[in-house]
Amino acid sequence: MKFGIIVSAGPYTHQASDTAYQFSKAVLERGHEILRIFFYHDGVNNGTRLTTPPQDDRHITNRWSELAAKHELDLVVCVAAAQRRGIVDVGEAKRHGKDANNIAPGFRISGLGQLIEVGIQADRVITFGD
């Protein structure tokens, strides 16, 4: 089975990137496949490599970096909800002038066409969050 997922919660202010995560570890581990993990509203702060949780505490925006290294999954944060929240990679720090880029590795900023793609290509999608 073919799987979208949609993240739309931030990581550390709701369970539901928590629980993304390990449904999405869990249906890879089925041996299905992971279209896209499409994150939205303020899941698009899963994608900051800046985020620096205490030592004893999970690394959210690590785990899905090292998923997606592993099982080369396309994590895609939406353009207008990084933007509004400070997410940036390089092409978009240049276009809007700004001095450095935040992505965490493993992402990509693209727009709601990605999301829309994987609505029509995945045979089921999921949505985390609000």
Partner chain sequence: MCINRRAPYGTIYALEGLEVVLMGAAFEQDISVVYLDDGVYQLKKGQDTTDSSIKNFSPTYRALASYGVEKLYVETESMEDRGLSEHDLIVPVKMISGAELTELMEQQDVILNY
Contents of the next structure:
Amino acid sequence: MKFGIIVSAGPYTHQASDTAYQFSKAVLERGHEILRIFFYHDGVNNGTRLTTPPQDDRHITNRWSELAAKHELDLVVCVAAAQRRGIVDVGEAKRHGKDANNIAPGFRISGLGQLIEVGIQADRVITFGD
Amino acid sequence: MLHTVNKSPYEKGSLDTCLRLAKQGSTILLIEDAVYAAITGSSLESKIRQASKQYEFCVLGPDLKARGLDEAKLIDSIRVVDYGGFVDLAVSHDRVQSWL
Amino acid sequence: MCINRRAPYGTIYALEGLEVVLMGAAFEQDISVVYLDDGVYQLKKGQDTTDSSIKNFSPTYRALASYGVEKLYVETESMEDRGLSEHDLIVPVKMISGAELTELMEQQDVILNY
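In place of the form predicted on its own, output the structure of the form predicted in complex with the partner chain.
So here's everything in the complex, that chain up top.
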């Protein structure tokens, strides 16, 4: 079965990103497919590689990057939500004249259309948020 | 339909709204801070017991454990699932509604 | 279907939820928008953010019809709880009971929450 997963709360503040991660892992372990994980609202903060939690805590961003690399997942950060919150990739940095970018490996920035599209294509859409 | 609730019923109205709008026969999965609704001896117990006649209640085991809640103290109609069980519930119902 | 359960301005969910509705319309999806719980406050007439410097996005609700979004539903119980009536709202909506909303939700392919 094809899943679309939406993460709409920021990491660490809310448990939603953790639940979404554990759920995603379980989806893959059960042999189902994840078409896309879409990060919206403060969920876009999952996608900054500048995240530096204490060493004895889980690294939420790296965990997503590793899961994406292992299973070729499509991690999409909403561009409008990302711009508001300072999540930037190389192209966005250039376009808006920023002096740096911070997108984490495995994530890409794209439009809300990617959310609508996964809603159309997936058998199940589930939201983890605040 | 599978309904998930992730807010403590003592703080937010998400569970109340879910109970008001979920169709009879639906499954309600309590996750994150909503797991506090699943425990006996609270002011909510009779409400959950009453609602159990209409809905199947499940609770996410890892979230109970994280909060120091004893499975032995669960309202007896509530079934404990792990993340794999959560996925199975999402698969076996035709859609998922997240009451945030 | 997009379900809106939050008041405007206190959090960004109302605004970013509205952006999803507009994108859904751009993709020509048959989209129903529901206002429920504090979400009904999004449609309150007379919003004026001049003194709070937050962007007032309430005029966008009036533009929804021109984007082809015509199915706006408001739950009667949420309105009554808050002492609101249809006259308080910025756009024409269909008032539905919780029981009708229950049935409507069962007919949806996807439900998004804001």
